[in-house]
Amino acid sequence: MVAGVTGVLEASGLTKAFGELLVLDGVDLQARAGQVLSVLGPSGCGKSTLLRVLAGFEEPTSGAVLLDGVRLTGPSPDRGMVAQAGGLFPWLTLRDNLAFGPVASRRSPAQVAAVVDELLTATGLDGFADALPKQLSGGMRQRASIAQVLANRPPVLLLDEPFGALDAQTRLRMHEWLRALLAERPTTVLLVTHDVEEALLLGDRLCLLSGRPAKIVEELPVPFGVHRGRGVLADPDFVRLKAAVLERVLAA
C-alpha cells in the first residue's frame, strides 16, 4: 500500500461530457476505506466512464476526484483498475504477469518473489505459475488479473464488471472468492455493474445511478455482513432487497 494513504476515494460534483453528449451529471460519491462500494445502473448510463474518470484515464469536465481529501489528476499507483477483459500480457507467464508491477516499481528480487508467491497462493493459482493466459480458464484469468493489480498494493481497487463475461456458476464462485480475499487484505473497492445480485453479494454499500446523463439517485447500505456466501441468496431479506433494487434500476 502507498505510504500515508488510507484509501477514501471521493467524487465531488463530477461531470463528464464528450462534445455535446453529457454522460456524467454532478456525481457525488464516497468509497470508504476498506469497504466495497457497488455502483449500479442501467446499461449505457455511464458506469464505465465514471470508473475511467476515477482511475484518471479520463479528465472530468468539471468537479474533482479526491483520495484522502487530496485532489487527483491523471492515473497513479494509488488506484488499480481491472476491466472486464482483464489486463494480462498474453506473451508472459502468470508468474511474470504478477511480477510486472513490482519489478517496474524496482522492488528487490526477493520482494518480488515473495509478493508473487503470496498472490499465487491467495488466488489458488500456485499450480499454474508457468502457464500463459491462454492456458487458463476464464475464471482463472480474472483471478490473475485482480492479483496482477493487487501486486502493486494499491489502496483503491476499481472493478469494471470484471466477471461479466463468465457463466453464472463461475461468476458466483468468483464473488465468494473475492469477498474472502478482501476479508484477508482489506482494500477500498469501487465496483461498477449492471447486475443487481452481484452488487448486493459484493457490496457493503450501494449507489444507484440514473440513466444517462448519470447522477446518483439513491445510496443504501447492504446489511448482510462481511462473510456472506451463496447461502444469502435464499435469505428472504436478500430476495426482497434484490427485487426492490431491480425495480429502482428499471425505473431509473
The other form holds:
Amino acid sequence: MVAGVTGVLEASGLTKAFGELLVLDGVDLQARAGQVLSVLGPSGCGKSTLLRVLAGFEEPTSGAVLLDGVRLTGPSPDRGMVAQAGGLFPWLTLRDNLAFGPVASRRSPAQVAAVVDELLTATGLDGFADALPKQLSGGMRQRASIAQVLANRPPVLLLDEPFGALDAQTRLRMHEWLRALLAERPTTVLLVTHDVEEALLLGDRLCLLSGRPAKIVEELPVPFGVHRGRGVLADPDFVRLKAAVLERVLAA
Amino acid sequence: MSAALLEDALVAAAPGPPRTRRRAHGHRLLGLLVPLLLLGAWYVVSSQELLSTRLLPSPGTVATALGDFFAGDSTTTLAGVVPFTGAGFEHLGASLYRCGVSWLLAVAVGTVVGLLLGLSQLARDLLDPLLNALRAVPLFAWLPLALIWFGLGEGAARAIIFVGALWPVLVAVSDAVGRVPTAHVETARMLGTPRRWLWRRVYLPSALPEVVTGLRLSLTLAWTCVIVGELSGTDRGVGAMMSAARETGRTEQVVVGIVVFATVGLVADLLLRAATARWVRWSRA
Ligand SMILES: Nc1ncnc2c1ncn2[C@@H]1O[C@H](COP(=O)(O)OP(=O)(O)OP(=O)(O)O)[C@@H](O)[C@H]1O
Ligand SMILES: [Mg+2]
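Would you mind giving the form predicted together with its partner chain, to go alongside the form predicted alone above?
Below, the chain from earlier opens the complete complex, with every other chain and molecule after it.
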C-alpha cells in the first residue's frame, strides 16, 4: 500500500436486478488504496454492470458502495470511469476533451492548461492536441479516454475492458504505458477484463466472477511485484498461474 | 513507447483521401451543366418564337429588366404604387429584413421549445400532441387568420414567415436532443459537470449537426414564405413587386423576381453553411 493515499473502494453485498434478470448476486469486494484490483469474468456475466453500479450510474438493488468508508450515491469526479467504448466527446478536440473535467470543476484557466499539457505529454499525444477523436487511432483514443478521466485526479479509477478492442501488440504497449502512468500518480484502480494475461500483468490482486448472476468465486494476490514488465510473460510461474486462472474462468 | 509514438505520427501524417476532394470538385461543375442547358433551351424556344413573349419572355428581355430593376433611375412613386425601375435594392432589402427578423425569432423560439421538449418528458407529454396537430396545418391556412389579427401588410407577412420557419427548427432541435447518447451525458456527469450545464456542454454540441440541417431547411422555408407573406398586401418586397408585375402583365419582371429569389436563397444557404461549418465538422465523414 502506498503511504498517504486514500481511495479504498468497497462493495458490500451488491445486488443488481434488471426486472426479473438478476445480474449481480451479492458482490463483496475491496479495492485497496493505490492498488490495482483486476476483476475477471466471462462475457455477459455482469462486469460492466458492476462497474456502472460502482461508478454511481446505476442504483444497486441492494447493498452499498463505500469510498473510504463513506456510502456513495450517484456519479462523481472521485470515481473516474472509462467505459468500454471510451468516453471522448466526438465534437471536442483532444485538448478540449482533456480539459472537460477540470473545466467542469471550475479550475482556473491556467490550472486547466497545465493539467492538459501534462496529460498530453503523459499520453504521448502532444502533436494531436487539436485533433478530433475520429482522427486518432484506437490505441490513441484509449489513452486519451483514460487521460480525460485522470485530469480530475480521481482517487479511484474504474476501467471497463479499456484495451479490449486493440490488437495484441498495441495492448501490451498500453499495459506498460498504464503501469508507468499509475506509478506517477497513485490511484486505486478497478480493472474489469476478460483477458487473463491483462488481469495478471496489471493487477496487484485478482477477483474472479462467476457467470451470471455474478458473484465473487475467488480472490487471490498476484505475486509478481510492482515492477513486472512484459518480460514476466516468459516466467514459468506466470505461465503456470495464467493457465490455472484460465481454467477457473472457464469453469466459472 | 517511442515505437507507439512513431506509429501515431505515421497515422497522422498519412495524407487525407484526395479522391473525395476531387469528386466534390467534379460535382460542382456538373451542377452548373443542367442550368446552362436549360438556359440554352430557353434561348432557342424564345428566339424561334415558339411561345408568345407574354408566356415566356426571352432571356435578353429578362436580363434587361434585371438591370433595370437594380440599376435603373428610380422615380418617386405614389404611395400604394409598387415601383420597379431602380427599386431592386429597396425591394430586396425589405424582403431580406422581413425574412431575417422572422427567421431569427423562429430560431430562438424553436430552439428553446425544442430543447424543452428534448430534455423534459413532462414537456413532451404536455405539448407534443398540440404541436403535432398545429404542425399539420398547411401554411396557407394561417394566412386568413394572420390577416385578421395583423391586418394587411407587415405584421401578417412576418407572422407567416415565422410560422413557416418555426417547425423545422423545433423538430430538429427536439429530435436531435432526444437522440443524444446517454453515455455522453453520463461521462459529463462523472467528470463533474453540474446538471444545469449539461444542455450547453453536452446536449447542444452533440445535437448541433442535426440542428444545423434544421436551420438550413428553416431558412429556405422562411425565404419561401416571404412571397406568401408579401402577397398579403405589402407594397415593398420582391414578392410585392412580382404580384404587381403580374397584374400589369409584365412577365419579364415576374421572371426577374424568380431569379432574385433563387439567387438569394442559394447564397443564403451557402453563407449559413459556411457560418456553421465548424459546428458540424466533427460529424462529417
Ligand atoms: N440497462 C439494462 N437493462 C436490462 N438488462 C441489462 C442492462 N444492462 C445490462 N443488462 C444485462 O445484464 C447482463 C450483464 O451485462 P454486462 O454488460 O454487465 O455484462 P459484461 O460482463 O460486461 O459483458 P461483456 O464481457 O460482453 O462486456 C446482460 O445479460 C445484459 O443483458
Ligand atoms: Mg462489459
